[in-house]
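First comes one chain, alone, set out as structure tokens in the form predicted on its own.
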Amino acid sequence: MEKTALKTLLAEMTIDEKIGQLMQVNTNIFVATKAEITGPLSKMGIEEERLKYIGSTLNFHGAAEMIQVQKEHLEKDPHKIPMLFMMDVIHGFRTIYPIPLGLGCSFDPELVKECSRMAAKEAAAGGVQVTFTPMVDYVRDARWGRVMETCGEDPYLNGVMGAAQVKAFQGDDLADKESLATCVKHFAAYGGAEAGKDYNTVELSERLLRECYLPAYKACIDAGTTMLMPSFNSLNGVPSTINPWLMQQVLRKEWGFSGVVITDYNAVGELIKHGITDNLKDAARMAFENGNDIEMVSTSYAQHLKELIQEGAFNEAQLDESVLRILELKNALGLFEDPYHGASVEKEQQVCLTPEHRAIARKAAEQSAVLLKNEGVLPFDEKVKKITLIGPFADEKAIKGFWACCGKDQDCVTVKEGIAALLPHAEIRVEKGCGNLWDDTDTSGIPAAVEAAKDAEIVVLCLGEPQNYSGEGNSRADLTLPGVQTELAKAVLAANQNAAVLLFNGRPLVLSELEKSAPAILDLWFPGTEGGNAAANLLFGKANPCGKVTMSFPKAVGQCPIYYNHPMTGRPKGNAEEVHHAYASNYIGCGNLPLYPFGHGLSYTTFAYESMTLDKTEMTAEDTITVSITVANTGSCTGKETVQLYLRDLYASAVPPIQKLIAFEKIELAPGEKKTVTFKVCEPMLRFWNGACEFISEPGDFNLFVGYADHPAITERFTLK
């Protein structure tokens, strides 16, 4: 439909129809019985007559329900304007790949795109037109449950991975029947919640916001995301939903975002609980004047927007601007030609959980896994005949992770099933030994687990936290393994050291005790549908771990928040000339450094950084420096290595971070093979936000190093003139 036709349509709509486009309700309203509808609608303050004007819906169940609801809606809507159908497709639709925190550890944007395209194909067939992803909230505190939805503690990596998702989900043309519109969230600084408590207040300086928290949202907007969602939290005392500096100054004016803004679930209604107002009418006024186009679930617009326009708080032209943005999105998706956007019960059944999609999920799980420690135990010999699997995740299907959309535990492959399929000749014994809940203090299963370990050639300890211990609303004050799992591990490892720990988790855990006794620790995060097959391939060398930590593992929860790109301090621990990681102050007992830092991750082979050369050691703002890094595989098997390039501004007018990631590239090397990786360093990569919140670079000296956070392999220096 041409834009002129959209404007003609808009001119023909009544004010009630227009307001309807700004309303989003749960789909259960449309599939309920007459009696079930009347009560909830009355409580929400909506007349049943208004349902025919609703512009979008969420939380539906597959293609059949979507088609039914859309068909009935089109029969009632006066102008036959299709609804938008939205869903949280975070890490897969029905075929589930690793949680975003895990997938980020792959450091592989192309893999992210492959997974996202697969998810889009399944979701579109299932009736989804808009996905509430990517979630690119920068985060430093592992106590926060929603770390599982992010790519961790680096602004640059978060932006790269988020942009990859936007481009893959949306494809070349939103009208394509296998493309989804994306909604970047949660704007802004949701991951900076005080003490890691979900929904909690965020107090940050503008400089820190711009330096670390805002860049990933901007990267997604630059990649073309069509929608944006403000965050639940208050930011410097003002809820993001009604924060004019954030939503008007930064988003609309500075960044030029022209897409649709949708509130988070009941966020307008929660302005009352925030203590901003005592009534929905004021909430509606503040939300609308701050540029929120669609109100999710709460009904302040439905109840009060018309009244506010009649009173002169707004004019109808302002309403038209919001409605037109929504109509333009529907038009871009091709909904006026095909209101179902290719949704099909038959296609949904055909494309979901196919062998091809399972293979993608398995590859993603393999490349997201991080080998945290290995004293030569892994990979195990596939000729072994007696294997003992111990722990609550040994034969557990609940490994898909939080926010798994339409994924089902029953579709997941367990560790036992994966190993049995790979090694049909092996005898596999399973002993849970204990549970994985905080209140599970039962140690009665440990003796049997110890005896089983003694009788085995190899032992795999499958430990972790339940998948509902992370995710929205699931903040933790204790990051150790729940229950008596640590006690179980100590007893089993004392009985048999030919053992490896396999972790299932939605966040970095405190593994200090486990680190002391476990010969090998392999973190699978929550790997998704193909977790067990990926685990088997990794444990027995059919796949080589290549993931790198994207969020620091603390030695103790008291170190939180902990992050690698820490600013310098006037009183660093140790001598700054001798200690590269001169972190501020010090913790008695555990020091400042994490157990496993950002960028850490082992392989079954070894890599040597043989040289790093710069084509010049001085540059101007118009120049670039070519950095050449030669890496060799010095081990005995083929492996992948992520070459990470870090920058340190030695002296600046605002305290610089000790290091920051500015580029990375993942390479694969055969035994004995060498490759030279090149990066271009340009002046914009040297910029920072100064004390006056100006984005600038300053002349001076800079260090470049390769390796990973706190562990430089080679360092070179250059000067910006």
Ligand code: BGC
Contents of the next structure:
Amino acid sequence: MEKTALKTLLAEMTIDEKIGQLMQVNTNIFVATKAEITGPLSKMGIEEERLKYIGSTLNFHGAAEMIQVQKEHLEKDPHKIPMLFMMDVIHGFRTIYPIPLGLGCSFDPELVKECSRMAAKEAAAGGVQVTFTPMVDYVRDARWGRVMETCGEDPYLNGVMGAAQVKAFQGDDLADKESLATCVKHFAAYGGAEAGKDYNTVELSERLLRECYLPAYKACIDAGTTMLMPSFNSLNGVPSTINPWLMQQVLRKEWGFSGVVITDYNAVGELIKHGITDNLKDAARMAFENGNDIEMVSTSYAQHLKELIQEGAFNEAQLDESVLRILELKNALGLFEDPYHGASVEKEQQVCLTPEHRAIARKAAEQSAVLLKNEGVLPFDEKVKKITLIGPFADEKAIKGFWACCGKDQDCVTVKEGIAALLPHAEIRVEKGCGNLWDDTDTSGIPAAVEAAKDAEIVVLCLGEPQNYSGEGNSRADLTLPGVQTELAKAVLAANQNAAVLLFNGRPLVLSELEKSAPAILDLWFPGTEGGNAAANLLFGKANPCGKVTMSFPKAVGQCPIYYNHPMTGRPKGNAEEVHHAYASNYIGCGNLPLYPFGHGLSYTTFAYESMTLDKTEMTAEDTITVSITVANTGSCTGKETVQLYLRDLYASAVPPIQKLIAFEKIELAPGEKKTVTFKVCEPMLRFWNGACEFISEPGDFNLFVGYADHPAITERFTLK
Ligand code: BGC
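Can you give me the structure for the form predicted in complex with beta-D-glucopyranose (BGC), which would complement the form predicted on its own we have just seen?
Whole complex next, starting from this chain.
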């Protein structure tokens, strides 16, 4: 439809129809019988009449439901304006790939794109037009359950991965039947929740916000995301949804975001619980005033926006602006021509969970796995005949992880199934040993597990936290393996050291005890549908682990928040020359460093950083320095290495971080092969937010190092003139 036609349409709409476009309700409202909906609707404070004007819906179940609901809607809507169907397609629609925290560890934006395209194809066939993704909340505290949805503690990596998702989901043209519109979330700093408790208050300086928390949202906007969602939390005393600094100043004025803003679930209604107002009318006024176009689930707009306009709080032109943005999005998706955006039951069946999609999910699970420790036991020999699998995840299908959309546990391949398929000749014994809930205290299964371990050539301990211990609302105060799993592991590892631990987790866990006795630890995160096949390939060397930690693993929960890009301090612990010297003071008996830092991850081969050369050691703001790093595979199998380039500003007017990632590239090397990776360092990479909140660089000396956090392989210095 032409833009002028959209304006004509807008001019023909009544004020009630316009307000309807700003409403989003759960799909069950439309599929319930008349008797069933009267209750919920009157509770929501809206009349049934309004249903026909509603502009969008969320939480439906695939193409059949979407088609039915859209069809019935179009029959009733006076101007036949299609509804938008939105869903949280976070790490797959039906074929589930690893949770974002895992996928981030791949350090592979191309892989992220491949996964996102697959998810978009399945979801579009299943009736989704907008996905509430990417979630790019910056995080430093593993207690927060939603760290599983992010890429961790690096602002740059978060932005790169978020932008990759936006580009891949949206494709070149939103009208393409395999594209979805994206909605970046949760703006802003939801991941800064105090003490890692979900929905908790966030107090952060503007400088820190701009330095670490805001860049990834901006990267997604620059990548073209069509929508954005403010966060539930209050930020420096004001809920994000109605925070004028955030929503008006930064988002619309500074960044010029012109897309559609949708509140989070019931966030406007929750302004009352936040203690901001005692009534929904005020809430509606504040939400609309701060640029929220669509209200998700609560109905303050439906109940009060018309009245507010009639009273002069807003004029209709302001309403028109929001409605036009929504109509433009519908138009960009081609909904006026095809309100189903290509969805059909047959197509959904054809494209979901195909062997090709399973192969992508398997590859993603393999590349997301992080080999945290290996004393040479892995990979196991495939000729092995007697294998014992121990632990609650040995034959467990609930390994998709939280926010798995339409994915089903029954589609998942367990570790046992994966190994049985790879090694049909092997005898596989499974002993669960114990449960994985925090209050599972039953140790009665441990002796049988120990006996089974003694009897086996190799042992695989499959441990972790249940998939609903992370994700929304699922924070933890204890980050060790829940229940008696550590006890189980100790007993089993004392009986047989030809063993490896496979971890299933939605966050970095505290593994200090396990690390003492386990010869190898391979973290699969929640790997998704193909988890068991990926595990088998990794354990037996058909795939070589290449993931790198993107969120520090604390030694003890008391170290949280812990992150690699810590500001320097005046009384550092340790030698000032050490990269990690600035971790302030010291924890008695635990130290300051994490167990596994950002960027750490082993391989079945070894890599040597042979040289790092700078084409010059002095630059001006107009210059670039070319950094060339030569890496060799010094081991005996092909492997992938993520070459990570870190920067330290030695002296600056605002305390600089000890180190920060400024570039990375993942390369593959055959045994004996060498490659030279080049990075360009330019002045914008040296900028930081100073005390006056200006984004500047300052002349002076900088260190560049290659390696991983706190572990420089080679360091070089240069000067900005
Ligand atoms: C979450 C959002 C999500 C929304 C819709 C909320 O509870 O915070 O991330 O997109 O629900 O499902």
